[in-house]
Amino acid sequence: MSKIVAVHSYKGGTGKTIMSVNLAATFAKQGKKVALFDLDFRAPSLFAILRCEKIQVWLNDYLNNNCDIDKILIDLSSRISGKGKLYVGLANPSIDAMRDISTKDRRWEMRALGHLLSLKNKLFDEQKFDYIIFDTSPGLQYSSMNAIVTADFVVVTTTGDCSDVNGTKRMISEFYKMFEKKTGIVINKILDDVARSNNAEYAKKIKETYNVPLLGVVPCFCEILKAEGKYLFPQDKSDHPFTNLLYEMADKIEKSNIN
């Protein structure tokens, strides 16, 4: 029942690693056993937003087979009561970093994608992972694209905006078909009086207009910009609305009942 969960966007700005951090939480907070990767290589964020300090080892270097994946993973359980597991795997988020991974070439990524490929049988078969969450690149760079081709199941986020819209419409049927990805998608940063209308009918709409399951649609909650990142909603905000998104999300990704 192990999956790998890629977090995608067509654009930037969409909340797209804010719904990767704090899904990762929210199946940590269910007591699984969970790995956070950022593959945004050309903005890297996790690092600052879970406040992560003097790391020595970076995804970058799993990549570049220089390390194992053991190396390069930080435990960050402590920051999630209960049983469950958070680890969490950073890109470098240095320009000399950023600038090298700008000038890989296709055999290159090609090695990269069998890297990930064999995060199943490192992760899953050999350390009981549950669940592996992917922050991708927005767009289709080679890194997301590694992303979605390994993944078990992607969420797109998109707002309303009409270019994220168009965009993130022609990446699902041109890209996204061709390799026949379990996809749900979420709509963020919507007005709350559109959010309210999150019904049977809405579903519909919205699953005609991208042609996959609505996962969730979620409000322009001012305690998500005030945070910053800053918090895991689902230990440090349980009873926020944001939260039980989360929860039933996490629900329909697990059972991937979302038709």
Second form
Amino acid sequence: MSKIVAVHSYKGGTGKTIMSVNLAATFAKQGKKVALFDLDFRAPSLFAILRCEKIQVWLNDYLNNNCDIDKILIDLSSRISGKGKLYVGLANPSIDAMRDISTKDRRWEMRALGHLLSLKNKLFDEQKFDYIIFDTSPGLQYSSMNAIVTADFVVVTTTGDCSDVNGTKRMISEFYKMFEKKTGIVINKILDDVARSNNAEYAKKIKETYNVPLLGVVPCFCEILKAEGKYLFPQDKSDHPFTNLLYEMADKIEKSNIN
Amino acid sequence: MYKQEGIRKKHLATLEKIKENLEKLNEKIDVLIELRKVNEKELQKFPDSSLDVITLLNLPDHLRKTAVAICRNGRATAEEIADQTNRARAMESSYLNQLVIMGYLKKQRKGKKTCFYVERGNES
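Form predicted on its own already given; the form predicted in complex with the partner chain follows:
The complete assembly is shown below, putting the previous chain first.
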């Protein structure tokens, strides 16, 4: 069944973008047709990470109703071997575009929500996509809230930072609950040896803290930091432990019942 | 024989017309009931008629569920919304009419069906 997955966090720097890109690549590597969108309009990063060039039309243009969704999708399927398809829709990184987004009013945001919701019909029903992945901005800004309302499943990335833990707990129990969102949590950049060695006990602790299922615990791998987004792990580092974790997470998302 | 058939058809058409008018009347009664439930003071809590995510957050739980469903569909009947929310059609009809009264939705009658939709205005 097709799903929209929003990758979100309370604070910045929790690894949302790396997680979004590599989850999208994992689904594509499994033979699925995937569209990845950069919804972080105030700090776009997919443009740089995926090293896309000569882009004429952006996700901003689709939300401004200046073009259809087909025009903004960039085909990156050649970067993944196999039958899967990977497309990306990028946020415009120019200062003008970021300034433009910050001046939008509530009616524009309402229409933007409508445009995001209509992706289900346009990409799932008409173009037979299997997954849409939203890389969102941290916290509760308009673009990330629109993404969460639209999503079928929310992946929350968090670190061990105490302010992040506290904010993430409140975000899940208050905001996500209001919209009855299926949620899974990824604990990222973990340094604690206990977390690495005693998975069952750690998972129980996480479940008690956040009251949502644990999708995965990602240790602080130097290779991920060094890669700077250069690699699509499922394609370029197929035997890396992070790749195994990605497949486990993708499996849990795939099996989640979204009704 | 032909005359009797003609009279039968005429009676059927009249009954159809009566049924249609009763349905229209029913819709109007629904709205009046909701108007009684939601007094002016309540309506003042929702001064902006944009059905954006902030509005969705401010709505009471029962209305939010209906509003999110109509946002997903763009345009739908009470029956279609009830299919999504797993609640009774009559209940959804009542909530949808409440959202119409609050100014977040518009309704349009097409034949025997009443469709509810989000008025998104001109794009800019």
